[in-house]
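We begin with a single chain expressed as structure tokens, specifically the form predicted on its own.
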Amino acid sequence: MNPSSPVVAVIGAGSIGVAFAIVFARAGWTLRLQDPDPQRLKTALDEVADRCADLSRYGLLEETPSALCARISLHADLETAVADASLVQECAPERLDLKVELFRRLDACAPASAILASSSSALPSSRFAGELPGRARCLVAHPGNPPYLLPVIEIVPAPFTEPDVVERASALYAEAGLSPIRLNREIEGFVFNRLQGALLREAYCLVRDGISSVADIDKVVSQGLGLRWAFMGPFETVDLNTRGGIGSHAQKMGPAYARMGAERGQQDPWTAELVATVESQRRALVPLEDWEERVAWRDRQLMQAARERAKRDRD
């Protein structure tokens, strides 16, 4: 192992703590997993070993599970866990009172240079770190679950977070094999859960209104929307669905989506200015003259996925 590799403290040995332990240990880093419950720590290490065995079976580890687990030390004591850490990843339950107290302790005992990152799913760091002397090094780093399989991680600075901390955190997560995205400002739920929540709210409404069943709604996503979303996002999806790109899509479908939103009490029209902003960003990524080629790429991705599904069904 590289002697200059970072030391990371993961605080909380629940499911997200276990998942982050795998991410950082797989990167070759020294990982200290902390939890006040000794039994939870022992169980957590067993969970890491089991998940690493699965990763190895699928060819997703470059070393043995035992070599990865050897980088992980278990700690009941918070102060010991964070000593010399470059990054502290808090993975405690989503309770404001708990995070306030935990970040107070972390700010007091972690090295002054350490980044204090929360895995919070919805709470912004200004709500639990705003009064700390070291608040400038605090931010949210919200992962997909589990992060050793879903690489996206949301970097959410508070108004008081130093820009250098954001840069260092983004670099560390990228070095660990994650795919950081940055939010320009705090918002409850961030991007991941707001997008997920929007779909989930509509799904609940469709069940409530007797439009469709739980199983059939899941099928629409798993055998339709989700197959495209596995390799491209919602903007690229509609950009490639409509000749002329996303501007044409907004012109043709915008009124219908506005009516659907209004039906749910949501008044967020796609204004001409907003559509122009989105279209400009899409065209910077894929010029309209390359649209046909990108559509063909999409179809090949779907063909590859279909081939893999057929192979799994045969096996």
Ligand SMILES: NC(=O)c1ccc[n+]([C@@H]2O[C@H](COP(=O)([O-])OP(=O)(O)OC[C@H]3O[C@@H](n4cnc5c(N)ncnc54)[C@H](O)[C@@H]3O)[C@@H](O)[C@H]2O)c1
Second form
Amino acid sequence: MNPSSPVVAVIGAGSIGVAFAIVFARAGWTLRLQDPDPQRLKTALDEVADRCADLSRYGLLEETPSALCARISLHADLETAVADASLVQECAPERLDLKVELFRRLDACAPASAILASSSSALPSSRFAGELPGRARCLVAHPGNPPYLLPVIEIVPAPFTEPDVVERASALYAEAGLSPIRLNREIEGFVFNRLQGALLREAYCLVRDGISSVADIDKVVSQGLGLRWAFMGPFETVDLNTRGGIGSHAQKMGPAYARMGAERGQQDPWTAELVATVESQRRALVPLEDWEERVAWRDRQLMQAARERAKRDRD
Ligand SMILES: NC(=O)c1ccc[n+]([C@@H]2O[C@H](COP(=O)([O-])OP(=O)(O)OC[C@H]3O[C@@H](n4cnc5c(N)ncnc54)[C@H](O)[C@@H]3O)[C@@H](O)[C@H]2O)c1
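Coords for the form predicted in complex with this ligand, given the form predicted on its own:
What follows is the entire complex, opening with the chain shown before.
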């Protein structure tokens, strides 16, 4: 073990806690995994080892599962688990009362320099850390599930979070192999679950209205939309779908999307100003003169994915 590598305390050894333990231990860091439930503590390390065995089979682990597990210690006691931590990753259930009490205890016992990050899926940290003396070191760091396979992590500072804490947290997650994005301010559900929620809301409506079946809606994503989303987001997708880029797409499709939104009671038209903002950010990433080349890149990405699917179907 590198003596200068960070010590991370993961609080709560459920689905996300176990998965985060893999992320940080895989980075070579010392990991303290805490849970008040003795049953969870009993099985957590076996779960880590099983998932690491799978990662090894796919060539995604550079050491043996037991070497990784050797960096993880298990703790029933919160104070012991966080005593020498530089990052505390809270992964307890999504309940406001529980997070309020847990953050109160964490702020009282973690070293003053430790960052206190919550994995919260929807609750912003101002809901549970706003009254604490050490609130400046608190924020949300929301992962995908499981974070050792989905690298994105949403860093969500509260208005009281120290900018240096945001910087340090982002750097730590990046060093652990994650891909941090920063929100400019708190909003329930953050970006990940807001995007997921928008799609789910429409999917539920389509089932409710008898337009399509659950299986067919899932197929539209797994055999269509999702194949592109595996390597690019919704803005890049439509930017590359329409000659002239996303501005041209908004002109052609904006009115139809506005009608679909209004049908669902949503009044958020893509104004000219909003489209101009989105377009200028896209053009800074891919200038129009590189558009054809980027479209060819997209097609090669899809070909690679198609080849892998065909291989998987043969195996
Ligand atoms: N499951 C997901 O897909 C997902 C994705 C991203 C974020 N999250 C968030 O991560 C957090 C954990 O979710 P999960 O799915 O791992 O839940 P989970 O129910 O699988 O695990 C929660 C763990 O916390 C333990 N726990 C309960 N009270 C505790 C306390 N006071 N102190 C410490 N540990 C305690 C439980 O024993 C359990 O092992 C939640 O805030 C959730 O919203 C979940």
